[in-house]
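One chain comes next, on its own, written out as structure tokens in the form predicted alone.
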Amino acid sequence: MSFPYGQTRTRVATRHALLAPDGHVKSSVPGIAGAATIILINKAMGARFAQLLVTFEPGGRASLPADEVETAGYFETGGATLAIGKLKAKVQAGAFFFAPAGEAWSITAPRKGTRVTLFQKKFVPLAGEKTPQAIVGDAAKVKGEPFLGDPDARLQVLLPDVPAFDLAMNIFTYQPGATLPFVETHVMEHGLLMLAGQGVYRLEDAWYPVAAGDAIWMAPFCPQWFVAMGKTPASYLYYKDVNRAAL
């Protein structure tokens, strides 16, 4: 979708920023060839992770080494073959993954248009934790939990909450008129993708109307805030920091 006169819904500040679809502009990343990759979120923006949009054409391929990043994955739509070190598994829409720091991992075989969602850091030890280890899931398996007790706003979480890992990966699903109970505020840092249905994201002082495609990234302590609008349920994917030392 376009917009006449040089408008777009895409916001960028110093502690935040919503990035519409109408502005997607593909980036040539190593590691990942026959697929249309946009750069949502990085360090060039201040953040301390960076969030992917890869949408694959016939034959296209992700393949990325071992090393010091770790990446949890996201299949919006279609399918492919994943392997992480020497799992390997056919998946579909809705499938997700992690893949520990140190494991060489790659998608390959995709249908066209497969669109997957990455999270990536440097992956941070914990004295006394092993290091993480590979996981392919099914988000259609895992429950929706009431959020603080309310059955019309379910969380589903998708990575082990455990000291091991540093990074959680979650789906929030809103019935129409849900909310987030309060304004949070908190040191944990988000990257978001909105999957399906629409509402209002309060940034800082700022009211966003939201959609199925936009993305989010709040900074450590930006106030934040949703409420699922229109006739249908809305639901975002997130990824956040976790377990680690406040210092």
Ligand code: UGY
Second form
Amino acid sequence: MSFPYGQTRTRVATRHALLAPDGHVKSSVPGIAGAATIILINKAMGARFAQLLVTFEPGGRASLPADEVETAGYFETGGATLAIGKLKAKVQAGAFFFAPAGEAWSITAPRKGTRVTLFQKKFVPLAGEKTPQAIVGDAAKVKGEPFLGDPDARLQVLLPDVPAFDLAMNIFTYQPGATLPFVETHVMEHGLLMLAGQGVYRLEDAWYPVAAGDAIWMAPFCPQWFVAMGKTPASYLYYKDVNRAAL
Ligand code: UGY
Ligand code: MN
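Starting from the form predicted alone above, please write out the structure of the form predicted in complex with this ligand.
Everything in the complex follows now, all chains and molecules, and the chain you saw is the first one.
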């Protein structure tokens, strides 16, 4: 949707941002071809990770080298062939993956309109822990657990919650009227994509109406809270950095 008179819901503040789809502009990203790629969040914004939204045309591909960057991805629509090192799989909407630092990965043969979110960061090794292994999974097979006891706010933890991983990728689904139980303020940074529904997101001292397609950046210690509104459940995919030393 575009708005007349130069209006938009997009807001980029120093320590948080809301990116509404009407403001998207494509970028050319090395390794990704035959696709519309939107860099939603990166270090130019103040973040320590990148969040990309990639919508493939038929014949498009992403082919990223083995380097110090790790990637967690989620297929929102469509399907493709995914290869991470020696691991190869045909995936569909709802699939997720983790490509560790040091392994090349690719997405090929995408169906038209295949939309993938990528979270990328430089891997921070942990003494005594091996670099995590490649993962391909299906979010539909990951049980949503009640968040802090609330069965109407369910969290699917897509990647293993173990010290070797320095990032998490989760899906949070709220029934209409359900909320984050309190205003969270934490050291972990978030990148978020609204997958379905709508609601209101509090970021620092501002309250934003949000809906499917919106992306949000929350810097470390950005106070945050969400309420799902409307008549259908709201859900979002999000990234957070985890499991590393405070100093
Ligand atoms: O994992 C989290 O910190 C999550 N509860 N935050 C959020 O949904 N904004
Ligand atoms: Mn949080």
